[in-house]
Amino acid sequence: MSEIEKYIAPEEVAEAVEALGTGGVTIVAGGTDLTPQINEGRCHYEPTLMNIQRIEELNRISLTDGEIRIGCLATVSEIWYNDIIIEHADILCQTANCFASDQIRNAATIGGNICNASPAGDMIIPLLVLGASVELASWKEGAMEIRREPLDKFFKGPGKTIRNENELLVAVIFDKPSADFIGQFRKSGPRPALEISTVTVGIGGDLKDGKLENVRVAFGAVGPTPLRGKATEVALEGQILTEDIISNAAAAAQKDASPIDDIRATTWYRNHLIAVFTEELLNNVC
């Protein structure tokens, strides 16, 4: 374990971003991913440890001009019980209800779950269904600069993202879903809590006159990153959810996925669950 030489706890975003620009900084917030990784030797502390929990603006959830913004420090519990999320993006509440335990939900942040970039990151799946983007802040030429990137372009591989070392993920943003939006989430693991997902599926879209439109489908733990189910989306777009359409979507979902054998499940079992969960969620919509 590397030795920490300096500890800082900024109270403003600009202060934190400027510190990141100097290099050699480890960011800590909830610590529910970082601490186990440090203890297992999978990563190490940089010379400066920066605690960002005092930055109040990073903890806010807001709805402004048709856009929902979740600050990176919002915990899974705060998202679950937030009135804006409950009213407009219940798929996030469904996912939070399946996330770890009460103790971890109270500490784990949405920014940490995203930046950890696990293929099985639960909260990432509903955000992909909601068409979310992330905001990344950096310090350039004496001022803070922010770029916005689609979440489905953010992940490069297990534990790898497009975020640069001098950037802080400050928020996740998505358009307020329409009044016709429906969203469904399903997860499987060997036990109901405190377990890394074996397979996760999220499906969302606008249900109008019996047809599903503006469809987004996302899968977790069945590829090197959380992923959009593009073939499944095509199979569902503009369709009435008949038995045949649902069956076609389940088959397309298996084409979208590229699971592997590991300690939690076989490739065959994950492919099976992908189809079963897709059918189950679509039947819930009917």
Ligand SMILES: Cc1cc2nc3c(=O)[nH]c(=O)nc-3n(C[C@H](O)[C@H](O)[C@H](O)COP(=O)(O)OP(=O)(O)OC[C@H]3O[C@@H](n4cnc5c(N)ncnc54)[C@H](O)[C@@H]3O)c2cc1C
Contents of the next structure:
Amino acid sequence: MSEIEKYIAPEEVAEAVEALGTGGVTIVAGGTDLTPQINEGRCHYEPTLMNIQRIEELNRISLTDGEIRIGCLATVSEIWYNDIIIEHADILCQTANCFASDQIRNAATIGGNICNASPAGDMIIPLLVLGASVELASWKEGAMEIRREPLDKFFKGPGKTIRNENELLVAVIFDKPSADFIGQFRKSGPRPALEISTVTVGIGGDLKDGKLENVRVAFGAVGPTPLRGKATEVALEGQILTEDIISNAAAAAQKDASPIDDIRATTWYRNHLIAVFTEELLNNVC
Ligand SMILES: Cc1cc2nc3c(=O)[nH]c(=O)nc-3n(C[C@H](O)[C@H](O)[C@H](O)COP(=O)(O)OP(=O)(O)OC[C@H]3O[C@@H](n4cnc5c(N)ncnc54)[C@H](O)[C@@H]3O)c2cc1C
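Okay, that was the form predicted alone. Show me the form predicted in complex with the named molecule next.
Everything in the complex follows now, all chains and molecules, and the chain you saw is the first one.
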């Protein structure tokens, strides 16, 4: 285990990104993933520990020009009680309601949930349903450079993403959903919250004249990364949610998923749940 040689707590994004560019930096936001991982020896500190909590602009949630932007430091609690999110993206509130305890929700940030890249990261599922992208900032030739990447291309495997070590995830962004948008989230586990998910399902789309359009489906804890349910989306796109369409979608969901056996659930049980939850959510909206 390496020792921390230096602690920094920048107040500006540019300052943080410049520091990251020098290398050997561990970023800490809420610390709710990092601290247990360090304590259990699953990762180690780099020589510099950078606390980003003092960068005020990174916890803002805004709606500008039809785009909703959530700063990386917005906590699960702040997202849950934010008026913009309540009005336009309630699926995030549904998820926050199933997330950990009050204490953890008050510390856990959206940026940390995404960058930790757990296949069971709960907040990632509604963000995939909302078609979100992430903004990654780095320091190049004396100035800050920002790239935007779709969230569904961000994850590479458990704990692995396309983010380079010199990049700070500054925000997650998505288009304001239309007035017809409906989004539904479901999480399993022996308890409704304070539980690492065994299966999560998110479904969203515009419900017009009984038909579901612009459908996005996402699944958690049923593959090496949180994933889009492409076969399920095809089964649902432009369809009226009849009994047959719903059972086709449930079968497609099982094709999209590739769960494993682990200490929390068997492959069989996860495959069963994914179909049951898909059916349940679709029955809720029709
Ligand atoms: C008791 C308990 C219950 C939990 N329950 C749930 C749950 O129900 N659902 C769930 O999904 N998770 C749960 N978690 C996990 C954790 O709370 C979340 O993943 C949380 O969102 C992580 O955010 P954080 O700010 O604490 O991240 P941190 O621990 O500070 O950071 C996590 C990782 O991301 C990196 N990082 C953080 N911010 C950035 C950034 N802006 N740019 C680049 N890298 C960054 C850090 O370097 C670190 O590697 C639980 C944890 C605990 C301890």
